[in-house]
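Take a look at this single chain in structure tokens; it is the form predicted on its own.
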Amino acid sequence: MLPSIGIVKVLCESLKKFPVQALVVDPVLVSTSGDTLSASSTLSVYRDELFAMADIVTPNVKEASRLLGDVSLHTVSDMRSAAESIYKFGPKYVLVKGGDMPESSDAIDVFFDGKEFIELHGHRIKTHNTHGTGCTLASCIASELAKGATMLHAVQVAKNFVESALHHSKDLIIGNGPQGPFDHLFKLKCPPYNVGSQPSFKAEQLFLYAVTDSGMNKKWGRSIKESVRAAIEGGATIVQLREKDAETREFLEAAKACMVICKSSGVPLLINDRVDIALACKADGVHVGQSDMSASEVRELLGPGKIIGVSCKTPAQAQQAWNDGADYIGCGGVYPTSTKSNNPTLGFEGLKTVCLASKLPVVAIGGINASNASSVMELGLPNLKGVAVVSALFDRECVATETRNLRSILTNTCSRT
């Protein structure tokens, strides 16, 4: 909240003298309650000096309107135009927040990077406890950037945090004003709250993770589509297409067909490595290895709402996956495996080390089959949510039968433990 030209100028000079790694500018001009918090004379200095130094500017619709000469902003299209106009003042990114738009059933924010508009949808929480939402959002973005997140992911995390906090404190009764505070510390006492119109990733989806293999498909004379259909019929909870030998056009057509099957069954479909295929077939996400692009780079390409997994063998890699905004990690090989002959075997101790260090849900992979899957799950490791299998399902005559059998083993094991 910068009430005068002099204060804005002092801030700009200080930023030039002591440059920061990332500058988030929340132009606090109009409060959520409608009060004017900065003199009109400061607008030109905001636009001409401070915005040009900013990595991101985060006005709400009322502030965006004032910055642009009191233009009317009533629709998402108006918000897009406003974001584009504010971008011309010099920031690297713009986020126009639409939480104050009464006609919208969702809380829609518009993110603009100078080339692409991304609409971030969330639930509109019915509560009077909305004091400080903008300040919290900007602070959370800055915190995520300090942790190394990309801008888009930082904004997504911040939006989710604010919405979750609003949800968990919607019934608080503190103070007598028209707006109450909301609870920033809800995570200490409440379970996670997944929000947004995009399907949220659920850790339990890792329970029986089926990974296809092009060589095994050829060996048994099955198409990718037939393999996926059979795995889902048997009870696979998530499917990854790992087709190293397939031609791009052939792979894309198969991925589109598999996407139809998975969508109708409510089973997420991920693509191994190939972000281009995932984008083209509108897959639910991508899984990458350590030698591929980072999860943060994948997120920039896929946008919000997609599932991103990373193969990890060490606590440091698991921490980096968390920093990069991954949704889960795959850890292995737990046992020796024929699908990756040069893949080091971690064993139970290696799996345990990574699981204890990981802040993300973990799926174990590598040589797991019907004879040893229960031993893996009986470890009772924190964050270990399931097993990923290749040969145990797809190098068999009947994929559906093998999947059904393994699903039963895993279910029985978890019910005992």
Ligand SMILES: Cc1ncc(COP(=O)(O)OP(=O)(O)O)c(N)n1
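Computed from a predicted model, the values in this text were never measured in an experiment. Here the rigid core means the biggest group of C-alpha atoms that line up within 1.5 Å when the two forms are laid on top of each other. Positions refer to the first chain, counted from 1. Compared with the form predicted together with this ligand:
- Relative to the superposed core, V275 shifts its CA atom by less than 2 Å between these two forms.
- Core-superposed comparison between these two forms: the C-alpha position of G235 differs by less than 2 Å.
- In this overlay on the rigid core, L68 has a C-alpha that sits 2 Å or more away from its partner position between these two forms.
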Second form
Amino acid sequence: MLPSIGIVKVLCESLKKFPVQALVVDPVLVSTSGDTLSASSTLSVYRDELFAMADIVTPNVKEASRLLGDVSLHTVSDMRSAAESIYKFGPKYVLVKGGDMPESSDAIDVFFDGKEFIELHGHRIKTHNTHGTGCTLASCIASELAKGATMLHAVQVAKNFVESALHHSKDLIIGNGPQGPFDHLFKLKCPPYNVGSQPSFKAEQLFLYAVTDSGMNKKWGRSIKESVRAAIEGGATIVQLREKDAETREFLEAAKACMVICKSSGVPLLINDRVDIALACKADGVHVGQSDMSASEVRELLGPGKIIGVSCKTPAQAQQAWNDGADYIGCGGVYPTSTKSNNPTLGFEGLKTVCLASKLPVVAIGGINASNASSVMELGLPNLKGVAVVSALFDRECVATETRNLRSILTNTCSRT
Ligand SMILES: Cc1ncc(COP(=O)(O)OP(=O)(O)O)c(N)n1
Ligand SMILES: Cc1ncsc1CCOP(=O)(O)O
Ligand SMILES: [Mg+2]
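The form predicted together with this ligand is what I need now, so please give it after the form predicted on its own.
Now the full complex is given, and it begins with the chain already shown.
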């Protein structure tokens, strides 16, 4: 908070003398409760000197309005115009935060890099405990930049963090003011998000992604647990339970048993579609498609430490998955498949288009087997980290043997390319 023109000037002088690696300017001019926090005289020096040095400026809508001579900002389109106008003062990026916009189910922020506008959608958490959210967001962006993140990624991580912290503090009752504080340390207190137990997702884990199928298990007289054990024995690097026909009670029991196997092998276990099962068995994550719950809703339910995958067939879907805080995308069918009905085949061209556009690691899926997996990986596409396979592992007599064979094919291919 820079209350006077003199203080802003001292800061600018100091920054010239001691340049920093990244400068995040949160122009604290108007609080969420409407209080003025900085004299009007500071506006011109903010605009003319400080913003030009900033990597990113992060006003809320009230601050954006004040910076632009009290223009009225009521819609997302107004926020875009404001971001564009503030960009002209010289920062490399602008984030106009819409958390204070009139009631809507989403909290939409507008990110502008000078060329492209990106709407970042978050959930509006109903709570009075919002004191300090802007400061936290800006500090979190700075922390992520210090860790080497790109600006958009830093903003996305920060937004997810603030949203999760708000969610976990929404019912706190502290103090008498109209706004309460929120809890930045929620991760330490809330058992599912206990820092020590958080799986940290690594894109390399997508290398050989085994996806189970209840029909195939029945056909070969195997339990889900036996299939998962065999896939891990053969070298699967991540497992998804895709049990479309299973009864909930039975599925949950099986999922819990699979979690024990996966945990002891250090292989992440994800659940297809069913967030309820994932929560109940404390799975490492969930995979959702375009007609399932959105990744941002899944993130809200699972919390920040879990892995979320989204099926994407287009660059727009890949961008949305990133915006929603997903960890990876599944792209396919690369080849025709009889495992998923009515699934369009994208071919290599479709896979390439999505991989090139994606900001997230990609796993290819659909009709992939021991005969064609090399051709997929040999494409050498950016972000393509592995293959996801159902029938070539599970519609076979010996799951462990098929998995081992495919793993060695992939390893040989990737060591050559
Ligand atoms: C790794 C991976 N990629 C894509 C899918 C397909 O998910 P979705 O489109 O939701 O279809 P269903 O699997 O639910 O039928 C996947 N499961 N895994
Ligand atoms: C779930 C899914 N999503 C896109 S294709 C597909 C099925 C992949 O199965 P298979 O490996 O047997 O072709
Ligand atoms: Mg699905």
